[in-house]
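Single chain ahead, by itself, as structure tokens, in the form predicted on its own.
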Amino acid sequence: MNEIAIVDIKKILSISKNITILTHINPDGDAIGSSLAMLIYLTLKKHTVSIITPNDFPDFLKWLPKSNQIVVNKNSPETALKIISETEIFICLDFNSLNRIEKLAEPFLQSKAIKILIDHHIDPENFADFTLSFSNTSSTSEIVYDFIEFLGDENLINKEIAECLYVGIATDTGSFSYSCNHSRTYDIVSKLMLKEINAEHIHRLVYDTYSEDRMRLLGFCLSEKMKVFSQYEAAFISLTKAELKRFNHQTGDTEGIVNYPLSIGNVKMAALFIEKDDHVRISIRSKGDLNVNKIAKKYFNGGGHKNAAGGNSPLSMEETINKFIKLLPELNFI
């Protein structure tokens, strides 16, 4: 942790302020747990504390404490928008790309409120104030502790804060099976596991609440969809508009079906395509030394992880698959 930021960040903090969170679109079990252990946290500091996400978050986090006060931008746009006129600090967590906020970026950026940034994707763009980017960490949610005990509030950490950081390192380490073969990672889930949270029950609340068209959607992507090219050790999932209206599509039902592929012995990427409005919402994971954060960006204007990370595609759905084909024996997967 930057030891010069956490003096200033402290001395900020120090005195109550007007504090809006904002995560990434899509959020996930990371973005949403981060941001309401940090609103749980500063409420107990005494601050004035808001969430905004750009969309909507999956029904299996709204279990979550607090997760009733997240103002979804693009369900209530004026109330977000006075939330930001008033702010006087931003914490951005779990995004390190204006992009990742969409609508939300102009209002940001017009802000002339403290901007504090608090992620791990690689390479952070220059926009915050503040910035706290450890990419070699499991999750933003493990970040956030170590902030918090920076900070000196360790004995803050109470059991609500703790299960939120719980479900944000679970999820972001697919349980425990990816980005997290660090021991800082066990050090932090053993000292949230003292606050007494139920990790069983977590764990059924957010991977055993599936609804029957989920279920049947995965059915369908791994019988119908999935596309495996043994040669290139690569495979891939792609799912239309039509196809998500047939299985009665809620958001979060698409969450970790990218990841089914990489359970074949000899596939070592695996890429899920996802039909939107106006483009093609693309997720890329890999095993090993394959690093796909370089693979979206380059051709995918994305970004991420080593082994996860996200683009888009302004193309149809068919160039898209078919720009991916045909990139295949450049990306030497063998």
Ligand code: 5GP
Contents of the next structure:
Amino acid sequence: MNEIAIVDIKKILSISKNITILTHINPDGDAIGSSLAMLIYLTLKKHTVSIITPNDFPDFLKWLPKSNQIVVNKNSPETALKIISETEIFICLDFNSLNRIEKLAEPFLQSKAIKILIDHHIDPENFADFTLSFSNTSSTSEIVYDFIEFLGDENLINKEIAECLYVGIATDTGSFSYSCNHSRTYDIVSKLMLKEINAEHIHRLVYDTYSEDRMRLLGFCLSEKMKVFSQYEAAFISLTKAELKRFNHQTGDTEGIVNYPLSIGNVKMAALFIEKDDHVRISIRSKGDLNVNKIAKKYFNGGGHKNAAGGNSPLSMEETINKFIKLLPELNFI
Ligand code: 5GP
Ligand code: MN
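Form predicted in complex with this ligand structure, per the form predicted on its own context:
What follows is the whole complex; the chain from before opens it.
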């Protein structure tokens, strides 16, 4: 951790402030887990803290402590704007490019508040006063643990904070199956376990929550919609709006589907294409050295990490898929 930044941040946080935590669109377990842990910690430090997300977060995270305090900009834009106007410090968690907070970017940029960025994605944009960016970590939640520890407040990490950070680390590593080759991750998880969290129960709350429709959608994807290109060690799944409707699609139902083709021995890259109103949303995952962040950035106006990235295509589903298929022979050179 950058010690000079931490000394300054410690000074700034020494008097109670109005603090707003911002996280990215379609918040995942790490976005919500790290934000709630930070909120609980800073509230213990006598700050007034809010969390604003661009849109709603999945139901399987709604049991997390204090999650009912999250302000969703899409549902309550006036409340969000009021909070932003009263903010003295922003803490940006789990994103590093402003397009990830969508409409919140403008009021955020206009604000004179101090801006702190804490994140683990590659290539941070330069919009914060303090940028704590560590791409060699499992998750933003892991960095939040280090942040609290660096501020000398490890003793304030209670069971609630530990649950939130555990969810962030567990979900961002696919239950400890990727981005998890650093011993520090397990040191932190071990310390979280000492707060008497129930990791088995948390796993059930986060993962064993499928509706019947969601399970059948997954089956449909794997049996009908997965295309495998063995010669390129790649596969993709595509879903049109009509197909989503057929399975009574709810927010979060397509979460994780992109990972399944990677369970095939010789598939090293998997993509998921989802048709939206005016674009196609793309998720890409890989195993090993293939850098899908570069593919998302170069071809699909997105980004992310080496093994997990996302982006968008303004083309139709068919055109997007054709563009992707044409890229396959070059993948190893990207
Ligand atoms: P997902 O496929 O789950 O939506 O995203 C995978 C990873 O890529 C996440 O870590 C997410 O933060 C990042 N990501 C997804 N979409 C975008 C995007 O449009 N731009 C950037 N810069 N990163 C993205
Ligand atoms: Mn993350």
